[in-house]
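First comes one chain, alone, set out as structure tokens in the form predicted on its own.
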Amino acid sequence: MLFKDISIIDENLNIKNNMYVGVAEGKIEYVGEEKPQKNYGEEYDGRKKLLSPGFVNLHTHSPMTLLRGYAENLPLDRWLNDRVFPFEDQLNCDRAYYGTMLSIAEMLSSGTTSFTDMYFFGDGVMKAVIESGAKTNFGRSIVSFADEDIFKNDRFREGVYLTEKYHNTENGRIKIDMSLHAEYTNMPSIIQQFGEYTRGRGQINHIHLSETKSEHDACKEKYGKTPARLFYDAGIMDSPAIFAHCVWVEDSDIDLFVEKGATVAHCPASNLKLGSGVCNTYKLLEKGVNIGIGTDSAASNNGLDIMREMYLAAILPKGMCNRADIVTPRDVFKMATINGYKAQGRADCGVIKEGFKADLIVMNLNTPNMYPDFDIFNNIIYSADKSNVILTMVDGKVLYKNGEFMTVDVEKIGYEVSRLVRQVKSEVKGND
């Protein structure tokens, strides 16, 4: 495909107008002001449109679209124990597949080309990813309240199995991460063994961390150290690590992130909706921490729209710090693109540059919310919404265009989700 006469966001986050971008064999092959001699097939009219790198959803639980609207207006502990866990006990690979397909469709329509997922029923999730054409880093989260050999833990063994079967398959679209659910859902011996196993393997560790004040303080009371220090001492940060939420981290924790190059996945809407608090991204940025943006699940967020998260990520620090001049739109855009791909270990994604993967989106600039255009980045972060996304491409393949999905039958998926959710609800004991 050749994008012609289109505005682009270049590798230095500058806007260039009337550009040509040629895509072939899954990669960006040409970027220039002149029309290339090579025939790239379909020519896409880019007038009054913007070509951007695709967005990364750095923390979500894709099958949990099945729980959208099911567990509402509860704090995290009751949300999990009273509603979520009983529902999840009735899930299986087939049900996870349909939930994931629904999530992927929602993400594609709002410009997400790659997502970092933490869940179980990995074969079901992988089936959805393979069929849809999206990219994912998937981690099978470990929960263990037993002081046991980690190799006897079924959840850990599933993570090893998924690594052997899927890691770096589909031409690299699929990567398998290693995952602990959290400090409070695992015994110290499991955490220690997890750190020993993952050290030096090159896989990414994906973990919830200091999401609530009660979680953070309870860890200090139990172990005399914060969750971040606990993971650091276990060697978990000796591998690339993504820590989700980080609402209650302390200055000393941030220093550990900087020392080890860990990434924070900022999930503003979920943290607000569950009453958990707000991550201080300004302080993290000041110290040089890599920050990405996640939606968390549709069960806690209700939506998987990364553009809504970008808006919140831009305005929350201003209100927290009483300063309108901090955390700029370009900072937030980097979180959702370059920083996210970096955290996923995808060095060949996230910018519009020759030789990089063609993970691209087109935004319509000819809409009321995009005029006037004093600064397109201001418009993207503060004014745009998912309706502005009119094309989503992954590895050079168009997966979504003008409201139509090329690889997901949304009507069928919606029907199956509605059917199976009714089944699950009837199966949950004590369901009201």
Second form
Protein chains: 2
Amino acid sequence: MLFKDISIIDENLNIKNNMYVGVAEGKIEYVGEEKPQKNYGEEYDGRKKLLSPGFVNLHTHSPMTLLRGYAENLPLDRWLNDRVFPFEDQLNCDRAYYGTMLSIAEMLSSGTTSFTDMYFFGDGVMKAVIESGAKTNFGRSIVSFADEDIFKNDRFREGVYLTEKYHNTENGRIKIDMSLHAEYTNMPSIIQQFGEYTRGRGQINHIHLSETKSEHDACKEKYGKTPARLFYDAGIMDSPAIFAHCVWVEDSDIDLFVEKGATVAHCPASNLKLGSGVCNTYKLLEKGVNIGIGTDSAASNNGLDIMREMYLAAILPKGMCNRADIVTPRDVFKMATINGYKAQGRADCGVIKEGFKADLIVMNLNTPNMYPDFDIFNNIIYSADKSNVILTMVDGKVLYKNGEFMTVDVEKIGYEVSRLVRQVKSEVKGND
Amino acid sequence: MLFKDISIIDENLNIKNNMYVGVAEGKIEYVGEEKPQKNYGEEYDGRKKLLSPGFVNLHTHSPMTLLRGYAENLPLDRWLNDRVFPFEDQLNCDRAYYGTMLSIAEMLSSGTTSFTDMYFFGDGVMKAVIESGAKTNFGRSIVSFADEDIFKNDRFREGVYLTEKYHNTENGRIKIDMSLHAEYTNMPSIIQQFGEYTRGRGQINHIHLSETKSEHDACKEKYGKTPARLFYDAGIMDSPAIFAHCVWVEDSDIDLFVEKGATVAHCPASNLKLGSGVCNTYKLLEKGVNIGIGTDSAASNNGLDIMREMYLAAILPKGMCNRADIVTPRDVFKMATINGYKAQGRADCGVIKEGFKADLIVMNLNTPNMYPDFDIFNNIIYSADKSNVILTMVDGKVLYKNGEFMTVDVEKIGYEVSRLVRQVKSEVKGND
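Please give the corresponding structure for the form predicted together with a further copy of the same chain, as opposed to the form predicted on its own shown earlier.
Complete assembly follows, chain above in first position.
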């Protein structure tokens, strides 16, 4: 495929107009001002359009889209215990598959080309990822309140099983991360063993961290240290690590992230909606932490729209710090592209440059919200929304174009999801 | 036009399925479960769609869309003085017309059926409003640093002229408000005379209030009272009043709003983006203040997407107050519909009920982000976005449908806006 006469965002985050970008075998093969000699077959008319690296949703739980709107107006602990957990008890791989397909459709339509997922029913999620062509890092999260040998823990074993079966398959499109759900859902001995097991393996550790004040404070009470310090001491940051939320992290925690190169997955909408608070990304940015952006699940957002999330990531710190000059559109764009891919262990993604993977989106610049065009970057972050995304390509394959999905039958998925959630609801009621 | 087999939001904010809604002569003539006898001509297939009252954007400056992306990363005072004012010095009625047309297109495409505007070049704005079919309350804002007779002030006189020429024209579609820009941009004698002039006339007073901390504190320093108290004492709240922003209002100010029935136009995005702060709408709601929602201008938002604004209005207070149970989707929906219309003096709008004006939108429920449908209200506020809006009708006329604008030539407007902002930019440079 050849994108012609198109504006692009180059590797230095500058806009170049009237460019040609050739894609072959999943990669960007040509970027230039001249039309290439080679015949790429399909040509895409790029006038009044922008070619951008696709976005990374760095923290979500894709099957949980089944719970969209099911648990509302509740704080995190009651949201989890009273509503989410009983519903999840009724899920299985088949149901998780449908939830994930629905999530993938929503993410593709809003410009997400890769997402980092933490959940269970890995085979169901993997089935959806393989079928849909989505790019995914998946971690099976461990929850254990038993002082047990981690190798006897089913969830840990599932993570090992998924790694053997799926890690780096589909030409690297799928990666399996290792995942602890959180400090407050695991015994210290599990955390210790998790750190020992993962050290040196090169897989990514994906963990919830200091999402709520009560959770953060309770950890300090229990262990005399913050959750971040606890994970650091257990060697968990010796592997590449993604910590989701980090609303209540302290200065000394941030220093640990910097020392070890850990990434923060910032989830502004979920943190607001559940009443958890606001992560101080300005401070993280100043200290040099790698920040990515996540939607969290549709059960607490309630969408998977990375563009809405980028907007929040851009305007929230300004309001919180009463400073209009902090966290620029380019900062936010980096979070959602290069930083996210880096955290996923995908150094060959996120930049429009020869040799990089063709994870690309096209934005329509010819809509009322994109005029005038003083600064395209401002417009992308502050004015554009998912309706500007008119094409989404992963590994060189077009998966979404002009409202149509090439690999997801949304009519069928919508029908099946409606059917199965009614069934789950009646089962949950039966268990009350 | 007859909407058939459609879900609707009724006057009690309940969802009713498989309904028929007949529209004739600008009004809702029939609402019922049975197909009406009368032949309405065009029939609209409403399956998997929702008919909702359209939304009110209660505070914007529509010609300022010309400045989208022109003044970035600056706090309010520098944003205004260094960038906005010099640009605005080069505007005229013709240029304001194009900016307003662009704004109207963006607002229609995101479900706004009525907006309250505060700006100048009233004839240019009115030309766009008349042509496009948009519903508008427009106020010519007064700025005066002279201790003068208000009747000698050109801006005040323009407000009087606009009132005589346009107020309640186009079958009531256009209303002219009276407007003071703000406390900090007017002499006390002007504020006093404005209160005296407007008292008892029945027009709406539209004013910026306590947007920034510095402005609020400076007023107290100068006059020994808050801006709200100053306006109260000048009799400005004796008329129906809309106060935009109110980020820094105090408890005693809120009591004045309650006593006089004044409305707060909450503009969460602009307040965040300019680093002004966050209005405590939870407190306002608890005390019983009428709250509407505004985008402010595209120069400080940078969009005019009322659905994005509703989302912010729903999740921000939860994060600020660390409480997930406050400001419900129904609260926010009311702000953007009934409350907004009430503040505009339009008691016959904002409800799907026989006899009300047909200011309606249709939302597509058959998109990935709208499944499952545990609670349609949750989905509208937390999951839907402007891409779900597929039809916008004002006074019974379809102005937007499936991406097409019936009254705005967006190709032409986009071209003209691009051309004229380049010209303005060169003129501003020439003046430096």
